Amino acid sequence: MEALTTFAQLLAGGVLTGLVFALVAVGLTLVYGVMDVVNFAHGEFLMLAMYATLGLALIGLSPFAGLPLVAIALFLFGIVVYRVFIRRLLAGPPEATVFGTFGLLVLLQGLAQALFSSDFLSVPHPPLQGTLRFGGLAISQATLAEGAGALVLTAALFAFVEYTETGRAMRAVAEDRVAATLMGIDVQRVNGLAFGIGAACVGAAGALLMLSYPVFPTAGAPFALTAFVVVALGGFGSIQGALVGALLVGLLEVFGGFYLSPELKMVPVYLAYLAIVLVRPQGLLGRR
């Protein structure tokens, strides 16, 4: 009975961890799917969202109340970054976006270091710090809220891409950019929207993460690294694949941390990544 309870506890923890990874990763996979751009500064967008959430908390807005404001701010920030920076990089060789977004990563980390120092900062008096108990299971309220919020927002993004006219335009651009242009779709507008929505997703993730994580200049790096693995596992450009990959990563990380050791918790994740990439390079649900 104790072993079954432990297994259920690990399963719940893995699923909730994976859902947060999914919300970080869907923005990354959406941008890649529409624009063929790997945004290496994705983790730094997450870091900015966490600092923005902290700033709102200091004037009295909880992370939940601040979430829509942070998501909108990151959406606008993403649009500006696309129009000022990414659009020009797309006119150059393919390597330009790789080095350009990596340079943006370094710039944003440096600015954060200069403005906020390297101190770990947390939201004062964060809500939902209790523990819910279901039989033998004990789940942190904050972790449950993060997982549930991530699931709702990921489902909303999937519905937007699948069932709205703008979403269909994004899928058309992702399938064939030239054909989409001939059909009258404004590819630059779609690219800008995709980049903005990707940034908004990571903005929402940053607000949710401030329920239980501190922020510091490199806070987004470990989440971004995991998000790259999630996207590669699930399939580049696939929102469903990002969700499946994130759940797999969350479960492997939690079970690996328990049955191996906390220091080795990512070993099963990277072994699964290598196995899937070798057998199916396009990822579990990727089509290209």
Contents of the next structure:
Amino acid sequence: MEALTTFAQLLAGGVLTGLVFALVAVGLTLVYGVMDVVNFAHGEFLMLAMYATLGLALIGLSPFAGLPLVAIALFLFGIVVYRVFIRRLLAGPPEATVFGTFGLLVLLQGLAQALFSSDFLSVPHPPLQGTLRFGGLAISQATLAEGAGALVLTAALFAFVEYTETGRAMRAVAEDRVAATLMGIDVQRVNGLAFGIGAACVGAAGALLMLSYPVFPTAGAPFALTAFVVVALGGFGSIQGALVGALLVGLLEVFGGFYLSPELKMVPVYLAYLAIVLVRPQGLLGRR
Amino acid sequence: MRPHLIALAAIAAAGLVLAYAVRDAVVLDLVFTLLLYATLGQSWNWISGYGGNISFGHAIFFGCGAYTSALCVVHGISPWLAIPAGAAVAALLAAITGFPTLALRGHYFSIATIAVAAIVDALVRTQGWLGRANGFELPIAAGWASMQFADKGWYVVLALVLFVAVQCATLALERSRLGYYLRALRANHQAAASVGIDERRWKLIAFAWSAAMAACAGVLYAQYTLFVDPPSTIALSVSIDIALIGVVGGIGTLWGPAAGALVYVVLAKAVALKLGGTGKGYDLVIYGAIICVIAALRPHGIVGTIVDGIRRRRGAAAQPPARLAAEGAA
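Switching from the form predicted on its own: structure of the form predicted in complex with the partner chain?
What follows is the whole complex; the chain from before opens it.
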């Protein structure tokens, strides 16, 4: 009975962790799908969102109230970054987008360090400090809110891409840029929107994470690293793939951390990635 | 070919004079770091520049050398033996990990190298005989036999020898069958396969050489700092530094890694010294901004841009495609 409770506890933890990974990863995969760019600074966008949430909390707005504001701010930030920077990278060879976004990563981490120092900072008096109990299961309210919020937002993004006119335009650009242009789609506008929405995803994720995590200049990096694996595991460009990959990674990480050792918790995740891409080089749900 | 050899000889001569004449430890440290990173960048360039498989896990091969060196010293074996041993271990690791992963395309390969490196990092941190997370502190024993020198100039000389050797090897690569096949595979792997180039075989050879050269740099690094631990040798951040040096200079070019290492050492290290330590982050701001500017305005890297410029002036072609120019840079 006790083993069963432990298992259920780990299962719940894995799913909730995985849902947060999914929200970070869908932003990455959307950008990749539309313009073939892996944004290596994605985690630093997350870090900026966390600092923004903290700033709002210091003037009295809870992370929940701050979430839409931070998401909008990151959306605008993403569009500006696309217009000023990413657009130019796209004109160069493929490796330009790789090291350009790495440069952005270094720049943003450095800025955060210079402006906010390397200290770990948390939201003072965060809401949802209690723990919910279901039978033998204990789940902190903050973790539950993070997972549920991430699920709702991931679903909303999926619905947006699937059912709106703009979403359809994005899918058209993802499928065939030239044909989309011929159909009268403004590719630059669609790219900019996709980049903005990708940033808004980590904007929302950053606000949710401040419920239980501290922020520091490299706070986003581990999430982004996991998101790269999630996106590749699910297949670059696939939103459903990102969700499936994220849940798999969340479960592997939580179970691995418990049954192996905390130091080895990522090993099953990476082994699973290697095993899956060796069989399916395009990831679980990716296109060739 | 001749101008490259003359340039190499000039660098070697300048380096020797500098190692003999300069006694400022900070300058010698910067020069040593420059040569070491230029070597590492070039080793990365073999598989990622010429081969076109961008690796974000190259530090594990550097780590092979550093750890082999540390283990040799700790167990009373000459660190000179760590050079062939570390290179062999690294080449073997490259062959084992490259065999399945080199078939992956684009970002799937890059993420696979991150995965492999992260697994190696996690395993090293849990193995007692590899020092776990604490690593090794090497006992001090000055002299040629123990490859340790009180005078930093000798380290500069050794790094110079390694750098010149790796540059010569790369010069040879550019004129060898392996070099031509790699460029053909990178330009169009399907076309290359259709004329009978065995992609896996040639990329495995390039990957093994690339790993072995990085391991030699690792041995030297361990003997220089006398301290080896995961964050300073095999961590993802080291891999990313190596890759950035490769691309900032211009991938798939002979002098690109050296140019990239110069930017890295001058900006990331010297600026950090000037601004008082790396804690403030200003060095990262400057280095990151430079990478962004180069990526946006000169996406073929420093050397790639210069090569383009020379071609255009010579009028070799009315409109040389920049990508081909960077690939053909010799």
